[in-house]
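In the form predicted alone, a lone chain appears below as structure tokens.
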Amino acid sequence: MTTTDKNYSMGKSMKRKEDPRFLTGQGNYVDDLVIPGMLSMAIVHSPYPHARIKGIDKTAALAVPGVKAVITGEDLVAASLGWLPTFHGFDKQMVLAVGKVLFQHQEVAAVFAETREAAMDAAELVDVDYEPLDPVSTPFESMKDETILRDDRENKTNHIFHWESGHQDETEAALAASEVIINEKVYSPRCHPSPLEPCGCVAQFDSMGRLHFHVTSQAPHVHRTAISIVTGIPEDKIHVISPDIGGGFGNKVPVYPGYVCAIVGALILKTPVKWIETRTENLTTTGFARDYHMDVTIGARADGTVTALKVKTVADHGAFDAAADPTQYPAGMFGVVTGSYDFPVAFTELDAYFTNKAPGGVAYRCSFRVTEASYAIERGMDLLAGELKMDPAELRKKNFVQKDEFPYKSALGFTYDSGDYEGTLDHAMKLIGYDDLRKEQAEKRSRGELMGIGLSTFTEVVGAGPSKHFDILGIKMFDSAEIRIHPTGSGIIRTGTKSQGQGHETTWAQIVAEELGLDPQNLLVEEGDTDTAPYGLGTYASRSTPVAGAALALAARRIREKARVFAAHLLEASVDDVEWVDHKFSIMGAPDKSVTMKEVAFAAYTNPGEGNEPGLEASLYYDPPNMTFPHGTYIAVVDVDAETGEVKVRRFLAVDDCGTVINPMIVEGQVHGGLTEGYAIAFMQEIPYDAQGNNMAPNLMEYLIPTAVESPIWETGSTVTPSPHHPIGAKGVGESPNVGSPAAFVNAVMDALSPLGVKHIDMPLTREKVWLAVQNAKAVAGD
């Protein structure tokens, strides 16, 4: 067999090197790990939303045996380690309540003993005496700053921060001439991204007093950092693992407090500590996603071209401003909100405020907070083609941004890089036949049967990011890549990245064995610890191919070009004589004298010649010039029985344009995954709170996980225009099915509900809802 085998080459369907250890059973997980003498931590949570803390008995609590210590907040600010930093920068948290609780489940202490069992039981004798407060349940309650929630901050009000984009004096002026104005008010709910295996961790002490901890982490090297600053421990002290985790989402992306008590129990204790958290406090306590109230306004002319976009947005970041968006985006990157349309001017504001709920706002699955925008947009756009009275897809084109105006410049500052919307919306009318489906939906409609096509036509933007604009607690989010070559023409790959099951095993081989013409079944992959690893910002928000995929491209062709010294020396030629052509070295205009990439390996160390410095490696940080802008079409067709309200989802088309292609399969699997998740939050998911602020999804009863059963038959497509800033062209697709099929589903609904007058329902669209809007619409109608 040769070193270069083109069937497992970039843009071959690679099955995943990952794949048998997971289907076998030999993942190696946290929980996995055992140590002995280690104990097992449990949290005691608040069943008050907000209430004063009068008093801690810990008394029954250590009476249990096996129960070595219990520490509450009281002790933690003792030891100056009471508050942690968010990610976000704009705020900080109690790592276990002092003085009040202000969630829901908040964490209020933590039991030690020898077994998980005891710990469970003496948590709950963890006598807690608390003064019930009056809990703030909305953004809207919260913005009148009548219970400030938050004593400990300066600023005595519930208001968090204030984030603008584009031009309100201009956007309003384009909005007050404009013939036709659609004005809607979208909701996109609280929802938890509930990876398959929880958080956790275990922290442990060496003889020399350097921690070892493993942890369920997608930035392990952000987490090293951020122990740091919390514990006051030297970074070279704390050594993190994050081994096989089950999924991630942007939920293991936060430091959470059961971290920090766990790692203050193995300092205190002297032994290690496990902590693996319950469903339940996965659900409650770790870092939820959306919860944004959008108020969109679209002004156009009479033939249907847009004049002006604004959105007004209220969000509710719960108890603790613990949203993972860059310190420079506190709403993320909502400013692409105006998505694949040319609008000439726009103008977004959003108010975040604190209320009585669990504290986060994490990317999940959208490149912080795209899916809101996306949602809001697409959602305004299907609004406004009613309005005209025009088709959707027609509409559409009237707007996109055409493919020779890129890079393109939109109204609210972003530069989208490359994007064919038109293509892509043309191929996938012509492969779900949407022609004929409208034809078909005349016909059913004449029988008064409600049949909806929805589409969505977004633009993502991932890559997060170029260092001029994105950081977390100010460091800068690059990302890193480092290969080794030994001599029989094997490697290791590191990266800064940390897969949770996304494919990087196989993907970051693939793209390394393009560049250096190896096998990629000889190329380890190695991430998530921090002893190894190059420092690196994580994977979430679609960023790891954008940035570490670059980073790896051109660390291999610093690679491939030292390679060229010793393919010199092999060939006896002039450096400037060897070219690189198909995936081998040739003397140029002498193709039958060449070597290959696994022969300059070996000559690498056994015979590199004189003068050349042995060895075959290279390492490279990668500083984004911008961030990637992959784009979509989606269309669901639905049937809605008006006298049950169940919606049947017929047929549902994904077609993504994701540049170039590294591995289609493991595209396809990402994009059926993402699908899947934007079904459940369309049509079954959300964490509402009660007017008690009570969680009323604690756990997997109430927020449900949809499985194959329930879900639809993904029928997926693709364009491809590739990234002009990319060394290979690839943009990032993980989080564009999320993004983008929300509103697809939504629209196919509210098109199916059309002709009763029916113009929104907010999300989930749960068979309740669309039974109650059928039944209002009719009696409106007088039926």
Given for the second form:
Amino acid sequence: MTTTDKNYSMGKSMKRKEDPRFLTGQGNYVDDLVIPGMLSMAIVHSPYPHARIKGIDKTAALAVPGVKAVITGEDLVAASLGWLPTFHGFDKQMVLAVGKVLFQHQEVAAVFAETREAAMDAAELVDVDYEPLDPVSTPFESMKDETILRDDRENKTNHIFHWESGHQDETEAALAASEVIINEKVYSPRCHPSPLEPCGCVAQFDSMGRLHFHVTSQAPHVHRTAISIVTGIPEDKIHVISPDIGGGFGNKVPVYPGYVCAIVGALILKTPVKWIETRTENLTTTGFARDYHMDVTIGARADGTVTALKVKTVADHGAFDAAADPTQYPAGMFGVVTGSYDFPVAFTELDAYFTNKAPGGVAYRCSFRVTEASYAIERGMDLLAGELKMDPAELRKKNFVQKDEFPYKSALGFTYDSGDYEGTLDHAMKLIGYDDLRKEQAEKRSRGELMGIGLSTFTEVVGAGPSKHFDILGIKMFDSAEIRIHPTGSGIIRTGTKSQGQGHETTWAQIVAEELGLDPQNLLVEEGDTDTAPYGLGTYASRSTPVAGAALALAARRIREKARVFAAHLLEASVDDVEWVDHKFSIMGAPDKSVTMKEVAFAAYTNPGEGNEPGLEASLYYDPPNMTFPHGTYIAVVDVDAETGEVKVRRFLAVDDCGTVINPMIVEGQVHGGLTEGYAIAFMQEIPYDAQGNNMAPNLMEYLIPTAVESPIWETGSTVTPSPHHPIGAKGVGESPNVGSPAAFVNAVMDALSPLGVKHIDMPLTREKVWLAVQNAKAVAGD
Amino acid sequence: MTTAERETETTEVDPTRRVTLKINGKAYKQDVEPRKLLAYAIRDTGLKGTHVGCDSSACGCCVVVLDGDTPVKSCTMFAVQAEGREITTVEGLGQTGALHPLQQAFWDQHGLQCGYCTPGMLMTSYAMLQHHSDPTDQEVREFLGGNLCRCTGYNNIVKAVQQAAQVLRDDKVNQLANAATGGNA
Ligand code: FES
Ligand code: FES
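Counterpart to the form predicted alone, namely the form predicted together with the partner chain:
What follows is the whole complex; the chain from before opens it.
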């Protein structure tokens, strides 16, 4: 019998075990929970981006039938609940505004009522007396320190932190000696993850005073710890349950003021409280992403060999420093900005500022600022190719880290685990027919048509991460797995992660099934309940497979070791003579004498053998030795209509290398989803603020998310370079497409516009911006 | 307005209305304020498959089918407007073990990830297939233009709808053949 006959072989496109409940409307989302007597909470938001609060009158709100209570920032301060630690660890955030509001839509009061409608009506009647102040709407204004935004801080400056990495002097010297230099300012705009299920929670205290907190959480254990720290409720009295989650993309990592208010409401009113955000609340107050202004300089020799990279960044963190970056990496993994290229020397520095905008920069489908880094370097390499009049593919090949150079230590200090950049690029160029496309482009250009081909040969860094580098609130970023195999060979798997659509119920079962030779259909996966799951840091930054996936494989191997003892007993052999071959135990040299894991599992409980500890379970905490570095080559082909500015994405090919693939169908699905979000970032999705600090995209009519109509059709391919340090060689993939694709789209459009002399347009490349760039270029050329 | 007048007004206006919602063939009576949105009224019956994802009628998570073939965003309609109409929600489509061809196709083609948009996607597709049994990919995409998905991209959703369309067409042919031959085909 070969293992491929079996359902359990990893690498199979097994259909998802979780799907039937979603397909029949039986999913169990936070808003689906209804408890008798439960109150609804609504939040009062500031219409001003910056204003002093002179007074709050609750009278009219309290008079609305069904309203039970209204709480304000002052009330919370009185109860020592006025401030919340931010995940970044360097700052704290107001739960409800105290004294002044610092961004438009900031939470000012919370109303509790018998119905959602009554709560919303009453929220409108909370009378807040504001004295508007001048808003600071860009970090460039903020750095002048004319208006100090945070008077609660000791430091009377809007500057939050300075971070740098690499060698400044050596980089400057190398740049000065370079034969060619490119420099461009590129902006990665403020955008929002906007999962379709908004954030929300239900807080309930039981008769023993224990808090049961259902919440849309990507990191339930960290939420339990954070809630304990904020409220002072002992951690054992807090039970966090993260049920089915309707997408997260980083947005559901932080602890939000609404969660704290709901808990306070449930505590004081002694009845359960539900709070479900509106879409507007989600877009205007919860974790945004990006907002990095990057100044990129690359030096090179005339033959295209790069000599130095310098990137200076100004980051807009909004009103509180609530960016979800590990404390030891204040700018996250931005240090991967050298990308796939062997820069002999590099220097990057970043300054973060407060502004009157929503706080909470999160890793939106990326690992802590890798999207910004990847965009900067991939745009930079194309600008260099343009300057040198070299084909961008050729320039990249000249500068790739070579496959025999791994582990590779970058100029900014990351150690890349493995990769074959040239192999992946070659594969992609062949799949899409690169040479023919260039020929077609030349013909079209000769006719004045604007066709572009854009490359992105990115390197991601995921799997946060090694505890020596990564933490949230000081809690180290390991993850965990617990496996129990029942007597009949079925089992339950629990991890510290929490799927928000990634398909853990299937992939985790596949990993364990493969390691133990059991049927994945009978391995139940349970996550998100802090009473039962082992402590772990949750699911974001593509860390689940690199970290928890490794924990699962190793825990399964521990079970296998224990099972070997029972197998030896059944086979009447010594343990040392029993080996694991073809997903079963057999006697060395006598493969016919074998027992299956199912038989062994039964024995573990019925006939364990004299002196052997019965039972078959294991739990394990895994602290990875390093991050993993998936990579890929993405190629976009576009046609631009010079008359209208319309960009048509004719083809898009993504070739990903995420190491060992557990379920190809799920990987491909995640690539499709990530590419659609990457397309959104490149072409439409942005949260702009006007000069008065107004959020200009507070709902889905203004915040544009692509539909089936404009989304391109995705072509995919893959290469496999396993991670040498991961037990099964897997690297993680969910965010690679979102990290790698924006640059490919922008590079393609810039390539199309290059005959007109257009060098760069900041995302999103809306029709209007493209049209204007074309018009300007024509005016300059005197057409 | 004097206090007395205001009091008379509040006592005179009964804020709730009794509606009977006919969902998946079953009647549910409910007292609702006239402004209550159909999406919330449906959810209040205990049928939670109809999701709410936005407050701007933009996401399509709440789509249900009216009178067998008309998709509506149930957050764009008041519950009182649904009186007397037949409402089909995702729960009326099929159940685990007896999935509708559309549900089966979404499963087969990996047309969902977090599942939040899925009920709306299924109901819009269901309504479309009542009118277009053999749509082109472009037609499917246009019909789904009011339904957002954040997780899957749309390739697999389109594939799923096409698979279901094919299955339903084959079913129809088989049924016709059966009818014509008295089941001896
Ligand atoms: S809830 Fe978004 S369209 Fe109805
Ligand atoms: S599956 Fe998550 S939004 Fe569509």
